[in-house]
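The chain below stands alone, shown as C-alpha cells; this is the form predicted on its own.
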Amino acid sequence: MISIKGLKKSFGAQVVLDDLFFEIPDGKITVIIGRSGEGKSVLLKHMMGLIRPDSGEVVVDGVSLFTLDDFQLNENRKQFGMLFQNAALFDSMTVFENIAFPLVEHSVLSGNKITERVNDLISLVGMDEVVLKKFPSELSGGMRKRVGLARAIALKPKILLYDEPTTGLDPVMTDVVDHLILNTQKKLKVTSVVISHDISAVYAIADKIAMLHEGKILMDGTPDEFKNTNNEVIKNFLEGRATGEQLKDL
C-alpha cells in the first residue's frame, strides 16, 4: 500500500531520514518502533504528503505523491485516517460535532446522513450515542481516543495513522486502544501504521514491525523475529535499557 523509496530529510545540520526505504504491506497494521527523536511522526508526515522529502519518493496505492500539484495531493489525503496522540478533538465542538466535521467538510451528505454515519461511527468505536451532546473535556482519556477514531475513519479511509496511540493511558485502558485497534482493522480492512513504544502493545497488535534508528530502517519483520533478534540496539530498546553512550549523556 505504502513504498518508500530513498527518502531523505534534513531540518539544517540535522539529518532525520537518510536514504530510507521501506514497505508497508495493505491490509496489515504495520508498527513503527524507535527512540524519542529518530524522525518517526516525520516519517508519517512524508506519508500523507504533510512535508516534502529533499530526495526521493513516497507511493501511495500506487501513486508518488511528490509529483502531484496541491490539488491532487489534497485529494490524495482523503485516503488517509489520523488518530492523533492525543485525539486532538476541537474543545469548542461536541463529540457530535467532532465526529461529523470532516463529513461537513469534504462530503456531499445531507444533514439527516450525517446524523446517521456519526451514530454508525460512534456505535462502531463501543460508545453510546449518549456521548455525543459531551464536550471533550467530559471524557475520559480512553474516550477521547475513540471519538478521535470515529472522527477518523469518518471518510472512510483506506489507511489508518496512529500517532502513539496508547500513551498516556493506564495498563487496562492501553488494552481497551489495543483491541479497539484490532476490531477496527478487522472490520474495516484498512491497511495501519502505527507509532508506539509501548512494547506490550507492540507486539499485541503487530502484523509487521519496523524499527527506525539513526534515519534508516534498522530491521523490519514479525514480532517473533523481533523477539529473537541478536542485534544489540534492538534488544536494548525492546527490553528498556539504556546503552553506555546514552549513560555517558547524562
Second form
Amino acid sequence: MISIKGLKKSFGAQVVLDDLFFEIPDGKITVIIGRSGEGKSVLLKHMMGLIRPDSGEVVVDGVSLFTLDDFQLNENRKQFGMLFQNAALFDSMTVFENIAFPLVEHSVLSGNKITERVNDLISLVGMDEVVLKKFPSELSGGMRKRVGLARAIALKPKILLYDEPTTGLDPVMTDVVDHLILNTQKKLKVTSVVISHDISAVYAIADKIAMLHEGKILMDGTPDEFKNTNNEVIKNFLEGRATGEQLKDL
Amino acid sequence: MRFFYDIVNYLGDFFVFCVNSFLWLLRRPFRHRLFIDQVNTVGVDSIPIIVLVSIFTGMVFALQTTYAFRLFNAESLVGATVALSLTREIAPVFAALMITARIGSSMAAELGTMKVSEQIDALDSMAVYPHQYLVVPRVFAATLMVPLHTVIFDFIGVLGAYFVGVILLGIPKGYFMMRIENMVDPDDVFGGVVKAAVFGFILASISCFEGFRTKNGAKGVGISTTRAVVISSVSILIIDYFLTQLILEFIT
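Got the form predicted on its own; any chance of the form predicted in complex with the partner chain too?
Starting with the chain above, the whole complex follows.
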C-alpha cells in the first residue's frame, strides 16, 4: 500500500500540494484526476521519490521514502515502473535497446535471456518483433506508449505508474491503451496508479478514483460514488463544463 | 543585486555539479563503453577539423611573422615564434574553442532535449543515476581528448608554418628548425597540455550543466545550447589568463 501523509510541495510562491493525505490500495487500479496544472504529475513523482517534498511523507509498503538517503531511495525505485506522458523513450536507442535497458542495467541475465525477455515483453504489449529494430522516431504515438510500457514492466515491478497514458492518442488507440492497462494489471497483479483526463477511460479501468483539487484530494471513492456525487466542482470536471469564473476572461 | 545573487547561485550550483562528476567517476558501475563512445565522438571524430584549423593557423601565423621579422632581418626566428605561440597558447585555446563549437553545443543540445522530453527523468525512474550515466563519460572524455587535440594542433601547426616559411617564403630550413629546437622546451608543450585538460573539463562540464538545466521545450534547448557555447568560450579565455600565470611561474 502507498500512504501519502500530509504532503506539501511548493515551487517558488506556487503551492502545488497542500497537506495532502491519500492511500493507494495494493493490486488495484487507482486513477487520479484533476485539472491541468493541479500537480498530478508532481504527486506521481513524489510516490517514486523523484521529487522530495517540503514536508510530509510517502510510505510504500511500510517504508517511509524520504527517510532514505539517495542511494537507498534509488534502490527502492526498482520496485516501480513508470510510463511517462510521451513515453520518454531514449531516442538514440532502438526499441530493443530501450526495452532491454533496465535489464542490462539491473539484471544478471545473459544476452540471450535478455533477448528472450524483450521478445516476451513486446508481445505482451501486443506488438510485433519487427519494431524492435526501429527507432522511437519511426513509431506512432500509440506504439511509443506501448514500448514505454514494455520498458516499464521489464523488471517486473510491484507498482506501475502511468502519467497520462492516453493523452494525444486517437479514440481507438486510447481504447487499446486502456485495455493494455487492464490486461497488464490482470497478468502482473501490480498496483497501478494512473493519471488521466479521459473520463470514459477512467470509469472503464478504475477500481478507485481520486480527484486532486487545489493541492488536496477533494474526493476519493469508487467510480459509482463519483458518478453519483453532488459536489459541483467534481460534477463540472467530469462533465467537462467550464464555470462562469473560468469563462469570464474570454 | 539580483544579478550578483544569480551569478553566485549559478557558480555554486556549477561547483557542486563539478564535484559530483569526480565523485561519480569513482563509484561503480564504471561505464567503460559509454566512455569509449565519447572518446570516439569528442576525440577521434574531431581530429579532421583540428587538423584543418591547425594547418591554416600555422600557415597564416608564419606568413605574418615572416613579413614582420623581415624588417629586422630576423626571419630565422619565425619557426621558434610560431612553435612557442602554438604550444603555449594558441593550440590549447583554439583546440578548446573548436571542441566547444563542435562538441559542447551538441552535448548541451542532446542533454537539453533529453531533459525536456523526460528521458533524464526516465533514467532516474529506472534507478540509473543520470549524472553518472550521461555527464561523467562526456566530461572525462573531453578532459582526456582536448590535450590530444592540442598536441596534434602543435605538430600540424608547425608543419603549416614550415610549409609557408621554408618552402614558400624561402627561410633557410636549418635556421628554422634549429631555432625551434633551441627555444621550445618540452615544458612549453606540457604547459599547453595541462591547460588543454583544464579547458576540456570546463567546456564539457559547462555544456552538460547547461543541458541539465534546460526547461521550456525546443526554445529552451536553443537557449541552453547558445549559453553553453558562449559561457564555455568566455570561461576558456578568462581561465587561460590565470592558468598562464600559474604555468609561467611553476612549469615553464
